[in-house]
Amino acid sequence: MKSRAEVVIIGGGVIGLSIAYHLGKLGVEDVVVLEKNYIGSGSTFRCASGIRAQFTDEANIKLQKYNIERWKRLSDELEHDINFKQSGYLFLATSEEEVEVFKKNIKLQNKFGVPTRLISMDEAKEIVPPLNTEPFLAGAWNPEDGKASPFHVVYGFAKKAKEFGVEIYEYTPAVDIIVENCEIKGVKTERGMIKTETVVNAANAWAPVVNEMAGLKRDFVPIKPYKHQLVKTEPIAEGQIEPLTCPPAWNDSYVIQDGEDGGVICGTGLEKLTHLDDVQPTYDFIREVLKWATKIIPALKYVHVVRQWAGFYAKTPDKNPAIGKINYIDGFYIAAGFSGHGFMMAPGVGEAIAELIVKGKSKVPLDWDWYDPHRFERGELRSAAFQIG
């Protein structure tokens, strides 16, 4: 194991690996990623795979519009097929009040170049043939939203990062961060010390633990682990439920077809604030999610559930991530607390943090003030962005 590195990234999920890849791309030669388990094992491999720009605030819309352009090029960039497909996102309104909210959101998204539009249920039925249209009045549809394979994305970032000289140490947890006179001196691991002056906290749900290692209060960035679960059915006819399809009023429930094998991933907003070791799926969730999924797509009554799993939404109080430099410690950065959006934001966030470290600024349209990790201690919470999918 290296005894010295220019940058140490704590967290080997999609965010940490994206940062590592982009640092390598910028010519940073000595980058180390520390992962306490195997890469992708935290939230990344447990996500529903969706990628969208349908948010309800300017900062997230702009960032995600940029990210979708990055996603379109990412397979070629990484020289690895990440199975990205612009299959769209379809949100469904169940009341006139909700239709008006959709119209307001669409107007804002259109203002920044996101081509969401309000569609009829006849159009929705053409997009998702097995959809139960009876309970719904209209849909918010963006065909440029999509999905990708979390497994291939993680592999692609890791493979390309290694080609740039990045060292990735799995099963190597950080146990302490050495800080002297507000300057980082190194990171202790179970395998030894790595001297460094720059650390990135990309540990998401575990980020408060990492902050505490650096001498900060654990709730300096108040990230809480909320257990979310998914089930997956056996394959159905290809292309039947390609878009992520969601009526927000139905407990934030959604369905999306797996882009690789045709199974249907089903989620719902049944969540539980828990501890970092609790990823045990529950029977209560199966009952709740299938109640809603079969109302959205009645044909799901006739397929079997083949898999169930749980992971974390690492949530901040305003459901927006903490991204940027931590001012109390020179060389300490954070990109965590994504509240379910880390996978879809990874290319642009990784690029922005890498450029911030190397150049002190970034060309990525990321609103540093909006995502400022110091906003919580100032009591400046942002608006809650759409959290579904």
Contents of the next structure:
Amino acid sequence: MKSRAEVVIIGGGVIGLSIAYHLGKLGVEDVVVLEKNYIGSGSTFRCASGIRAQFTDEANIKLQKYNIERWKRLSDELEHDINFKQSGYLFLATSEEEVEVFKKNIKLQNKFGVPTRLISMDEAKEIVPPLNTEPFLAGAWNPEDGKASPFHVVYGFAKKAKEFGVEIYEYTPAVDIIVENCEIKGVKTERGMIKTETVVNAANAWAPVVNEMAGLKRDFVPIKPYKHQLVKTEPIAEGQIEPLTCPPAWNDSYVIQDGEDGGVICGTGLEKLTHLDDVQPTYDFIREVLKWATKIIPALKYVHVVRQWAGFYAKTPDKNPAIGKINYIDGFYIAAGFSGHGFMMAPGVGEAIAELIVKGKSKVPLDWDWYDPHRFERGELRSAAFQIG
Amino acid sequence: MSEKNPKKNIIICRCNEVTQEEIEALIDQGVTDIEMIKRLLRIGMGPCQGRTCLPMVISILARKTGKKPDEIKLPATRIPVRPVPAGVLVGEMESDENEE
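Could you output the structure for the form predicted in complex with its partner chain, given that the previous block was the form predicted on its own?
The complete assembly is shown below, putting the previous chain first.
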């Protein structure tokens, strides 16, 4: 293991690995990623794989518009097929009031170049053939949204980062961050000490623990782990439920076909504030999620469920992540608390943090003020980021 | 079975049709963590839940890395233990257990 590094990133999920890859690409030598378990194991490998620009505020729409451009090129960039598909997101309205809300959101998305449009249920049926159209009035459809394989994205970022000289230490938890006179001196791990002046907290649900290691209050960025679960069915024929299909009024329930094997991933808004060791799936969830999934797609009744698992939405009070510099300690950065959106935001956020570290600014259209990690202690919450599942 | 490359025709994961050759090629590329092998090749993620394939993957991995098989930790087993139609779980259908 290295005894000195330019930058130490704590957290080997998609965000930490994207930051590592972009630092490597900018020519930073001696970047180390510390992962307490195996890469992707915390939240990334447990996610539903969706990528969207259909948000309801300017900051998230702009960031995601940019991210989709990054996703389109990412397989080529990483020289590894990450299985990105622009299969769209289809939100379904159950009332006239909701149609009006959709129209307002669409207008805002269109203003920033996201081509969402209101579609009829006839058109929705063409996009998702087994859809039960009867309960719905209209859809909000963005064909540029999509999905990718979390497994191949993590592998691709890690592989390319290593080619740039990044060292990734798995099964190596950070245990302490040494800070003297508001400057970082190093990171203590279970396998020894790494001297460094720059640390990125990319630990998402575990980020409060990492902040505490640096001497900050645990709730400086108040991220809490909410258990979310998913079930997946056996594969069905391709092209049946390619877009993420979601009636938000039905407890944020959604269905989406896995881009690789064609199984149907089903989620719903049944969540539970829990502790960091609890990723136990529960029976109440499987009943609740399938109740909604079989209302959206009645034919799913005849399809076998093969897997159920759980992971965390690492939620902040306004469901927007904390991204940026922590002013109390020189050389300390954070990108955490993604509240269920870390996977879809990873390429642009990694690029932005890497540029911030190296150049002090970034060309990524990321609103640093919006995502400011200090906003919580100032009591300045943002409007809640639009969250599903 | 092809004479030249028999491993190409040996299916280890029957659910997702993964061959011995594919598994060995990935290990040769340096992917030696069973958690990553599982996810990149989708081994043990099909209806059999890894009952058929994972012990064989562990043998291959042990042989190629020089580890003892019992040093390799099995990935988590997901529920349900056996595939169940969604309609049964929402109480609208009878179980098809009898048909097997």
